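In the block that follows, a single chain appears as structure tokens, in the form predicted alone.
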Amino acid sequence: MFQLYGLLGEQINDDTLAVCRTTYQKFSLPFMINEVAMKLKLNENDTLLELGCGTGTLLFPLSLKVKSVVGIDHIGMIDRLRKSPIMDNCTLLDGNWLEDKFVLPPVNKILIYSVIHYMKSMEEAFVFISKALDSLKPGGMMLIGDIPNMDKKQRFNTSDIGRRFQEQWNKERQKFRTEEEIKRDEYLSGVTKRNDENSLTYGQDEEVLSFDFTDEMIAQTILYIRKLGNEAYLLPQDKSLPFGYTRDDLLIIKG
């Protein structure tokens, strides 16, 4: 998914669409910014690192709340951001967090938002998290946000409120759907598909791009983080967020 996101960053004009959200979900962005800032307890003395900063929809607004911020992503995304007005306290780095070496001073806050499920396996997700923890100061906080939970989604979709919500959401999405969103969706549907394990695959080789967590996998992630000597807490998302009913957040405090 890392390479595919880079391609979207180069070819899709709309910042929200380029990170695989819908035009309708753009209205939720202020709520996302506020919730991330609240959960990480951001303040003017913080040094923040965002892994997978995408088109900067969170990075740039959050840079107004902290002392300094570093955003890391595919060069296709970072080159796009470098063409935007950037705050003096914002540093942009291109590269793959899993594969590349970054020389960074430790920070006291880290954000990984709607990213961790874009790994090929749980083992790879654990490597990603472990490397992020190495860049976090003791006592620092890390938010792994917007984790798709297949079990939570199933419970919601089969409830009365879930069925009514989905019907209304589909109607509202169609109202705001743009030509660029339609073209993006057509492209993605042509190059990706879901397999029996509910993983998203890409191309003829069916390379795994992402997978959905389950209740058990989220519990395993919390246990993994705690066994490394840290604290980890499962937090609900506010229902005003794009996937507030079906996704989870993990807050980590480094030991």
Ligand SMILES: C[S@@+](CC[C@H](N)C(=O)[O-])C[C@H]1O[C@@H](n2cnc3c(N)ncnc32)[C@H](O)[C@@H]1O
Contents of the next structure:
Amino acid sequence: MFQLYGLLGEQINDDTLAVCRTTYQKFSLPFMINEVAMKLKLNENDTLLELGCGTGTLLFPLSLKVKSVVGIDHIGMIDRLRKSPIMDNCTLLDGNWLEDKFVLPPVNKILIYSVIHYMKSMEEAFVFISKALDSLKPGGMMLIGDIPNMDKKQRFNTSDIGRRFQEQWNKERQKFRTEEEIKRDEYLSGVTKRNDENSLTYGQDEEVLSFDFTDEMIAQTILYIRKLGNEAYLLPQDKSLPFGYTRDDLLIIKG
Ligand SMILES: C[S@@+](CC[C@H](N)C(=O)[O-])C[C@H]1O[C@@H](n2cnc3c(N)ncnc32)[C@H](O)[C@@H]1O
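Moving on from the form predicted alone, please list the structure of the form predicted together with the named molecule.
Below, the chain from earlier opens the complete complex, with every other chain and molecule after it.
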């Protein structure tokens, strides 16, 4: 999905659509920014690293709250961000966090938001997380946010409130849908294939582009991080967030 995001960064004008959210979800973005700042306890002494910063939805507003921020993503996304004026405390680096070498001073806060499920497997997600932990100072905090959890989604979708929410959401989403969103969805449905049975999304040559976590996989991730000598906690999302009912957040404190 990393490569596909590079293309979306180059070709989709709207910042929300280029990171695969819907136009309707724009209303939720201020809540998302506040919640991330609160969960990471961001303050003016912090050095923040955002892995997979996309179109800067979080990176730019959060740069106002911290001492310095580094955003890393595909060159298609980073070149897009470089075209707009940026704050002096903001550094942009292009590359693949899984594969490339970055020379970075350790930071005391890391954000990985709506990114970790775009790995090919849990093993790859663990490599991504462990490399991130290497860049975090002892006592530093890391938020792995917006993790899709298919068990949580299933519980929600089969509840009364979930069914009502879904009906309302489908209606509202249509109301705000733009031409660019329709074109993006047509493009994505041509180059990706979702298999709801195993909750995997595949690309054209059958490679896995993303996967949903289960309750068990979330628990395994907490165990993995704790076994490395860190603290890890599962946090709920505020219901006003783009996927507040069906996603989980993990907060890590480096040991
Ligand atoms: C859904 S977007 C989220 C963007 C941003 N964090 C937000 O919440 O608005 C996922 C982003 O993760 C980036 N990403 C995925 N895999 C990555 C990797 N291996 N290294 C760096 N960035 C990655 C994608 O390029 C994409 O921009």
